[in-house]
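First, one chain by itself in structure tokens, the form predicted alone.
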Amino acid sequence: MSSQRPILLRGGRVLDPSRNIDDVGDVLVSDGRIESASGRIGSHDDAEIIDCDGCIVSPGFIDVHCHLREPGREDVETIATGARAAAAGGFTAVCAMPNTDPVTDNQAAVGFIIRQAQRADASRVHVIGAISVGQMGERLAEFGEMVAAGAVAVSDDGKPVVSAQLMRTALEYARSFSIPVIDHCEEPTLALGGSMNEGIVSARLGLKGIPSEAEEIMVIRDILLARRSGGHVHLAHMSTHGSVELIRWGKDRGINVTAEVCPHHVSLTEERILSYDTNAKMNPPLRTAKDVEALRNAVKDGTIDMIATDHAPHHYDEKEREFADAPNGIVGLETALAVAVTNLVKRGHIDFRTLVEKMSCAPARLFGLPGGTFAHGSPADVTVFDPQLSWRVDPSEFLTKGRNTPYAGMTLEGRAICTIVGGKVVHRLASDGANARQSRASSG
């Protein structure tokens, strides 16, 4: 993915927590790489020249979890489509869930997918294996013909591991490939049959609700067989407080887990169901007002290690079922760096250090990826953003094929304004046409 030039990143907030470095400068890419990012650097007369004077420079962004639904459902996302989504995002590379049809259980699927996502020219594309043949949970998936093909973590999500016994193996046999296990926490028999948060609004809904518990049995479950296995454990999509207490509980004795939460799950709550809106509905469910508070708490303390999009497109019909009846999931990739920023930054929970970090330098470090750094040599992977940018979130202006979000209409801030993956542009914001309702907030 080599720029036939390099390409000099002119006047910007220069931002890498991983090398300490938070001031106004350049940054230098060349033959897809990082050449320099620390202050002036002279010019270049064969550089292509981005004037990011307002603007934030930081190592790409990485969402360890998305769902590109190729191959099975081409008509809700393809791989190709996912990674232009992202590339509008911000993001420069995105790990792909193996809830595919077929399942991406074995060597060839997860070759299949790297292929695709070469052709598909726009943000890297990693692959999560499955743990469990056809995502069935009753024998373990062949780990190692997957790490092979290029498989970075396996997880059934989606589906949760039911058997500890199924886990701890996974987690013992994942360890001698130093890749992560990825979990879907949700106790089965709990959240049989419901279809959002359990509490006063679903009583008054009308609605099977999912209690916090289905999810915190198989937090504390994870953690303690990671303790045991000495494996690592990386808990998905968190949504309650009593988790983050335990994840808490689990870094405290030196455990290792890890944890992701999804900006849904900082910026809304059960009440956004009011309306029964179905572009409401996900899993873990939308909670109340004090777990989005503890969730941001966590984000700010290190508690929860990175945030991730949980992206999952579904075709217009599927979501106009009733509720009970719709699917789970929401698209993400797209508004992910817009949502934090108005819901994490803007109000002061986090700084935009903690944002790049947990957006850039932890899911690459932790899961052991490219990127993630300006260290001299590195990938050139570079996320440029507006942090006062406010636009209006207009579905059918989304790459993705994915129209179901909860934020149409809503005015948010911050933006990519120009995404670099391997030293070659890949996505630039246009100043017009789409963007014409796009306008600089008057004041930081």
Given for the second form:
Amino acid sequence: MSSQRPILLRGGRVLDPSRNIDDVGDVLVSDGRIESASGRIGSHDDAEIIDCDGCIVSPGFIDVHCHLREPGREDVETIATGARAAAAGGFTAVCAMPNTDPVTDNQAAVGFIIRQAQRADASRVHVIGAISVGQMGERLAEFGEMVAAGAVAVSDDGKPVVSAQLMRTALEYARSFSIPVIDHCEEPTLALGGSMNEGIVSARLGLKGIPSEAEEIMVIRDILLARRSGGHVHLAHMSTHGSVELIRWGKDRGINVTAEVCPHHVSLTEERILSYDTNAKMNPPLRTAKDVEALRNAVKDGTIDMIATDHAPHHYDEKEREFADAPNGIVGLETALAVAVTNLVKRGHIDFRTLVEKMSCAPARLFGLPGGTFAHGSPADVTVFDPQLSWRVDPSEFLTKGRNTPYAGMTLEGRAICTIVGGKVVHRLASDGANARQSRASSG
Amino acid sequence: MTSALGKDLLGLEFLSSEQIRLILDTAEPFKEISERSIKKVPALRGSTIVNLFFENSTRTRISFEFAEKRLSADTVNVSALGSSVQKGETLVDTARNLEAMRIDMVVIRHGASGAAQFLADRIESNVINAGDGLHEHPTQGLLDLLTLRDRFGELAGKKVCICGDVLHSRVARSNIWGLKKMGAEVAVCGPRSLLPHGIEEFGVTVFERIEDAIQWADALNVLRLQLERMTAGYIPSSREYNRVFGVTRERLERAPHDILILHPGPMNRGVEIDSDVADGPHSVILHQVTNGVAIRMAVLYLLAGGRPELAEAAKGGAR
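Would you mind generating the form predicted together with its partner chain now that we have the form predicted alone?
Every component of the complex follows; first up is the chain already shown.
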């Protein structure tokens, strides 16, 4: 991704927490790299100029947690459609979870995804390999070969690592390759048969609940194993206030634990399920207002390191069924930014600097990925987003194949206007979006 | 035409006390029809009703079928066994097919909570929930209310305790909502492993000892203990359950006053209830069964757009 025409992103609010930049100015991209990102840059005759007035220009967003379904369920999503959806959502890079069919648990499988991503020519797709062969929870997968082929982390996401001994070994072994071990924290015997949060709403609806402790027991187990092993444990999709307290406990003691939260867990509560809407069914489930509040505070105070989507597309007819039998998961790549802006920033929980830190700088830094900074010479992965643009979520306009979102019909604020990967524009908001932007500008 | 109950009867949680009272009042004249030699009125003549039972049920299905036939509806019974459901047809496909056949009402029993609402959201026909998973069983709740009202005259202020496996009981949920709306005080009693976490938030009292519940209650609604709960580890054994939580004559004899005994059936005699209680003078269990037909007639009639004052007139149609 080099030798393209330079791009001059003009007149936006340049926001790069990694370099402590927050100024109105220009960003110049040249040969796929950041040339300059401070102050006004004079005329640049051969550059494509993109007007960023009113927008925030930040290092590209990185999603450390998504499901692209290829290989195995290309009818639901492909690496290409997922990468294009990511670009539309402002993500310059995503990390694909290994619960594909076959499971991404060897170097050949890693190589396949990387090749498909190169063909997609949209956002970068990094690969997360499986912790265990076949995600069966029995035998370690070949971390070394997968990392050599390009894997950036390991996880059995979709399934918890039930064996504490296997988790311990994974954390120890992963140290050799300086990669995080990502866990889906769920104690399976407590969660068995559950389809939503256990509490008053599950009691009303007659649905078997998943108690908070199912997550928290594994959170504290993993933190203790990280302390014992010295490995880096990354806790996926945190959903309870108890988990937040446990992570805080671990971080206070210097344990190498990082954690992510999904936009839906900081914006929706279990009440969203009162109509048995399977588009609000996910794992971990939507929790209570107390949990949402704790997670928002944890994003603010740094207990939660990053915001990830857990993008999980499903066919509409798989969701069109009885609640308990419907699959878990919602799509998130194209709504994550707006959900976070609307529910975290606009409500005063965090500022835009923190948002960019959680969606770009921290994922890059903590997972050792390219991007996440405007440092001179770094890859020109840039997200330009309009923080004021309000738009109505219409799943039929998504670039992902998935339509399973609980935000359908909602009006949200904040949208990616332009996404640049390696100096190349991979997404520009379509003209109707531009019209909306124009209308916003003229009205106020 | 929208009935006084709306399009569907999915549960008692979202019915008003006026709507519940309307159903109970409408059931009163229908009771008498079952006493006649010719047990039939033409109130639903020409209507087509499908009884869609995805779960095995004997008494509820028969009760609905009697109610439908006594109102002169044309009925079709579909059970999951031997149906296209076994061939993998989804509930939504079943719904679309039923809709294409231009039926008027569907009575659905399904093992999944929310299945009745799922169907109701997708078809124009009236949907009656005959029990969905662990969620609600509204006609059972209504027949329990009618039975209690028959004996007490008024439900307000009466103390009713629901005993047993509340966690897995759709009857319990319908009872709690219905009783509270009619002004009764409600309690639950059972081992904590069979009570939903946070049940107190329903506004009910919790008794952990059956002896305490008996001291408090005017009526006990005793739930069936499902044997699979033991294999799932919720309780150690049915023997221990009977010794600790069973409704026995000895325990009832220590009550400060007579207690009405209800049970939605089928009963595990000698487990949650002893035979001399089930068949004893304070049991209204068979009265519940009789009332079940009248309640279901009332619900069918009201959902079809029948007006309560016409229920009396409907009685005369067969004479």
